[in-house]
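This document opens with one chain alone, in structure tokens, the form predicted alone.
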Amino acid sequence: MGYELTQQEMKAYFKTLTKQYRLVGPIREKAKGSFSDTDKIVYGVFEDIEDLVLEEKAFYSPKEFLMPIRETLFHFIDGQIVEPKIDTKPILIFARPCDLNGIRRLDTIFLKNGDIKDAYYERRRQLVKYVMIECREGFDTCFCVSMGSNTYTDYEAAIRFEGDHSLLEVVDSTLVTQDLSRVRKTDFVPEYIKENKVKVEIPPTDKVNKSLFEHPLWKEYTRRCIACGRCNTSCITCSCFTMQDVEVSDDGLLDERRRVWASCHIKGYTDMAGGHGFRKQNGERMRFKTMHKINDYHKRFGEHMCVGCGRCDDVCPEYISFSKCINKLSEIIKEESHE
């Protein structure tokens, strides 16, 4: 079903939302931003349509409310194992394709990835629905039209915001409120971005192969990679973590366990006992998360892993760009075939 709204309707509506959701989407945080005074745009929790910015791209995605930056697993309170309660209201998402996109893949690593599913990924998944933002435009850095992730349907409502109205389609019952019982009806279909302007030719995943992985080019990116990890932060498919045995209390009755998450690119990530440690070159790294995204990963599953949102080469601070280390691969492929 389709409604066209006003602005005062929209906000009477996501009033009435509020009261059984949490509402989360691309909020402005004031003075957080990487330079003074300077602000940043990320996935947070919202009450009013003002608070939402559409105008700018996200600095994170909205994957840290399916998998928190520190997550307590269980406590060791004197001997016993007792795991923690969370907030258990509904949570619905404010998200453009790419990011919806984004967490179907991250839905795979963690609950179609064998036969375990990940119980406390899972217990979050179960409270999420999701609004997809209408994304026509998209932005400087998107190349989600060539990794496929242009488009998303199986949503719970779609979005359009267009100056003092918004239309709306609503797929789930459950978010027909009484608000809209008194709007106007209407025929809406949500349209998906066609053409970006960064463009990625993906490397065929049979042309991949082992003389790939001592190319200099891999040796470009450890002169310019800090191995700082931003770009894995920001990314809404890395789903790596690392485990911590934390002692709260001075008398040793208290210790949980967390999990925060940890990246390829970040230094110690792959350090083994004994002071083995694979992947020590930052473009060594470079390459492992190239492979996984763009070729690993689709092996496994028919679908690349980047969905193409451009977030790791916005927030690089030296400037290194995935979506041109993939078509220069691209272009390596394509030169040793010729030989």
The other form holds:
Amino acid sequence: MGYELTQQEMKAYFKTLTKQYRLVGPIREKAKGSFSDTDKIVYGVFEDIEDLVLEEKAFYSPKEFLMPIRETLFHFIDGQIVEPKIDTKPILIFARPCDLNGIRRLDTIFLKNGDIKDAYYERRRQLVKYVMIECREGFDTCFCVSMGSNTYTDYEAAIRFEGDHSLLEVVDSTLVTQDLSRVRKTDFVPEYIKENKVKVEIPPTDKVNKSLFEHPLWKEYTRRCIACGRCNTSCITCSCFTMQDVEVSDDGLLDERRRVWASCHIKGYTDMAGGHGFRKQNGERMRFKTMHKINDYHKRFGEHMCVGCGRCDDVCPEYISFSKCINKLSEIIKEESHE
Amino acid sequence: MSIDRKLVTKNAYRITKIRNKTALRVRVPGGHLEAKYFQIIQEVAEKYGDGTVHLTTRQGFECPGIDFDQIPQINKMIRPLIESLGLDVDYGDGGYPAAGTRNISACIGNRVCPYANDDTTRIANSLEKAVYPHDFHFKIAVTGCPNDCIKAHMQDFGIICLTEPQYDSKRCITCEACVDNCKKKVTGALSVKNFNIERDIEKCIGCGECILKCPAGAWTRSEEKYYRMVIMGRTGKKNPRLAMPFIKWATEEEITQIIKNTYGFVERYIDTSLPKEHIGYIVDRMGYQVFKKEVLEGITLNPKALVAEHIQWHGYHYKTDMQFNHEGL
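Please show me the structure of the same protein in the form predicted together with the partner chain, now that we have looked at it in the form predicted alone.
Below is the entire complex, every chain and molecule, led by the chain shown above.
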């Protein structure tokens, strides 16, 4: 069912929703940017629809509401294991199709990757419903169309913000509140972006082989990449984590086991005893990430991991563009197959 | 030719080595100027000067080769430049009302530089309004971070913008990017304890590097901005030396008031037998404790502010410190 709501009606509707849901969407954190006197757009809990920021892309993705940056799995208390309770109030995530497709990748990794589901992920995932933010324009660095993640249909509601009024499609009947009985009905079906400024050509998975590992392309990234890890932390699909066992009390009776984000561009990733590491050069880390996002994941799950949200481009302090890297790789493969 | 040398100097025209020729010094607080004013400077230089403009060491402009008798016309022309300082008093066509307190210089600050912790141009402009026109010889500079690109350490008052890093352990991935960087580039104020980052507040200089390095947003900036003020740095023919920290984690209001109070201090103790006496020498003569007491008078410092108990300035004395040998023989 579609509705047309004025700003006032929207405010009232979302106010009602906050009773039942935590609303999570792109919001502005004043003066919380890395640089002084800059804001940061992040995914956060909001109450007023006017708090949503739509004109800029969020620096981070909504993934931290499904896999917190730090998540305590359990405490050891004198031989007992206690799992801390989490906030079980359901969440409505306001996100664009790219991010919703991204969360589908997270679902695959945590719930469909082998026989065992990740219970810690699942308990949070079950709380989440989507309000898809219609995205017809995109941003400068987006390449969702190339990745096929410009569309998404499995949402509970979709919304188009149009100045002083908004169009809403509600699929999930539990989101139809009294507020909506008073507003104008309309036929609203969200539209999707058809073309991005950035286009990428993904190399065919069967053409990618180990001979590419030694290609000078990766040396370029060894020179350019500083392994700061922003591309990973901002990525909607990066889902690697590590474990931390924290001694809370000196007598060892109270400990905490938590998992924490870890990433291929961040210190310590896959380091082993004796200081051995698989990918010491930053270019090798870049190669690993690239292969995972647009090759290895596909081999295992039948679709690419990268959804083309372009955040890695937006946040890289060295102006490394992942879409450019993919295209370079495609060119190299084309040239090599012609030879 | 008859000119009142002292009045002319106060009017920001200098005595030059060429008889009857002067040079106009244009103030540019913070070294940042709307480009439209270039036209005026160009016109002064081409119409009345020798057609050249010097970029001064303090980020102003100097137009040399001007005849003294052209001063009234030039003062009329530069009125918009003086008005651009936004002073409370309208000085009309009289030209600059003082020249002793030198142009307040500043690095480019956070309008451009990612490291800067504040808008140094704005601070320079605001300080200009607080201290100008004043004829005591004060050198003030504002730098956006402890890199100190403007050389705040060479000033009577060097203001270094700081932020107090705020740590949110819930966002920390213990990647140690902040710790490694602080150790290599700064003071090693950060360490890891139980997967959390600990900031040694004694060692932290408020540069904000940890915030810049954090990939997860665990470090953010404090709402309040802070400043370290270093004082009494100088060049000169007696005892060149770097300025030393006087107060840290001070607010903008506090540092402004300290500078304003220092004018009173100088008023009371300046050696009037000299044509001018730099403030550093007055502090040397009166002692740091007197200076400290008098310039902090009436200021209620914020609880975070720390004031140096003693200051031992270093540098060297031309008179005594040099041991030179003829190595060419």
